[in-house]
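First, one chain by itself in structure tokens, the form predicted alone.
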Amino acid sequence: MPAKIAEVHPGIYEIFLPLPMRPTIINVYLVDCHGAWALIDTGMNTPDSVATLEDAFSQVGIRLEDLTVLFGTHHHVDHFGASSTIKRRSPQVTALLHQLETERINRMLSLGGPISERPEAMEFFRTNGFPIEKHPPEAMRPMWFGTDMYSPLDRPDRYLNDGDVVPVGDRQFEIVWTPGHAPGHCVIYLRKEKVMIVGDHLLPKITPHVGLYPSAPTGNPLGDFINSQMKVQRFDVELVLPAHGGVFHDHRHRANQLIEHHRYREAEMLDLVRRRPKCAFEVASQVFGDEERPIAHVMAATFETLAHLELARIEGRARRIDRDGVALYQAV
């Protein structure tokens, strides 16, 4: 399809790529580095998306083969799913991703069978009260899982680290590690231009999903996410370029909105477990509603709820009670 592309800052192009799911568009960013070209994120590996990306490149007078550096903000299918295709087309390109994201890629690529064949995942669902036996295994997998739509590089040319400064042509790309939505999520900061390319970390209209999953059943992703929101506020930014939604300007205001949203949501959950302990699935059903909806949405709500309850436990506002193989949480 003909690409929609906009120059949002001199030499920085926003490219709108189609997705076969919601959200239906991802924004990736092509940066003219005057003698070199950098791309931040790739879209999914669908013929439609790759063709749209090629058309966008042609509109600025280059080809996919002219790309110099590829940055991945994180490993998710819409952000790094076409990276191996781009690398195959442009073998000279240097692909960069955080090491924690590479670990997630290799884990996802190794998961071939249905969830019912993974005992540790089944145990995780049961522990958090999710009635997994009621749902067909095929419904538990994303529509792209195990297909060519997710074709990421299983090893980048170089790992990104917090504080790295990556020179490309006459531009300097600073790496800011922002774990939460994904453990190795990074945003890209152009200090001279006062531009921050934020992936899924700072979205203008929707709240990035943060959850605890069977693939990473421990840790504190919501605590990491909130700390990362505070971290990005230290940077002087005039233009914010997100992966979904329109560009915006006040990153500190949006970061504080997201922090407040999660604090409010946690308080709502703790109110539900003040009188008696409940599991994550029960709390999610009350907070997000128990009406009929796709099982993937129910899973996401449960695992996001679990991240909230674990943060409250870690910070001393809730306790966990293990009863008959189910993890229950109660406000303290």
Second form
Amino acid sequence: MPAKIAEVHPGIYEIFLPLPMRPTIINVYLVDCHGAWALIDTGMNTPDSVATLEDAFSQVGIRLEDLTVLFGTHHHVDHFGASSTIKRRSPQVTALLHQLETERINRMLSLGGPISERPEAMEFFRTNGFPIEKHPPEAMRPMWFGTDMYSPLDRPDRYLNDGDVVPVGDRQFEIVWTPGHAPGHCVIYLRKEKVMIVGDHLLPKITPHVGLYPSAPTGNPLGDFINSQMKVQRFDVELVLPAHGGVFHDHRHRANQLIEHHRYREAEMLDLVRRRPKCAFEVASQVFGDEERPIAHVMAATFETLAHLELARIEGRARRIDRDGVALYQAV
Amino acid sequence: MVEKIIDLIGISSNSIEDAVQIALARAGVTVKGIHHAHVEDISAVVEDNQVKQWRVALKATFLVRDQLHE
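Given the form predicted alone, corresponding form predicted in complex with the partner chain:
Okay, now the whole complex, with that chain kicking things off.
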């Protein structure tokens, strides 16, 4: 498939790769470092996506084999799914990812069997009131799960850490750890160019999904996400390069919008649990649900609702009541 | 100086005040600087002789700020 690419800043190419799901496109970025090349994210490991990536490389006059460094912003299928293919084709490439993302990859790759045989996952669904008897979790697994569409490297050449500065050719890639959407999500900052490659942390039109999951049921991902939105505002940025949607300029404006969005969502959820406690599934069904919505979306909404309710609980705006094995939340 | 007014309906299962607050919180995602809200109408959805939802219609006012090209 002929690739669509755009030079969004001198020597920085945005490459549009196809996805077999929504959103239907992911943007990865190829950076000419004058004598070396860096790629940020890989797309999915589908023949269509890999061929499109190769065509994009050829349009700028290089081959996959010429790549020097591969940065992964996080472990998700559309971001790091083709990393093992790229490494196989370009063994010399140095692949970089945060350690927490590597742990998630290894956990994902080990979850081959049916969810019904994972007691901790079944417990998670029951605790949060999700009707697994009516909607078997197996039927809601994403189409790529357990296929070679997700072929991430199970170990990068080096871990990314907050504050690292990675020199590639004549450019400096500064790593900013932005947990929230994923625990080891990183954005990549080019200080001299005032460019920030933001992965899924700052999307211009849609809000990044933040949730608690059967395979990662604890923590405060939404609190982390909001802190990370404040963190990126400390950087001087003129061009924001997101993984989905168009490039934009005002990262502070969008970061504040995302913070406001989650404040509003929390207010809406707490309103529903002020008079009587409810489980995450019931709250999600009322906030996000309608009869038209596929149950898989309601499941994702339940994960996100749970992240909201847990943030409210941790910060003292809600309490959790365990009743007959179900976790209920009530505003305080 | 120009101010703009937008119409909102806030919905709460809890109270009239919460319905107002939810409407303003949602408007604040995309509109900056709302400084005044005028409640126009209050109604309730009733089920089994109980209020199920408060619906508050209000006008929210904010100052129009021009963004100058730098």
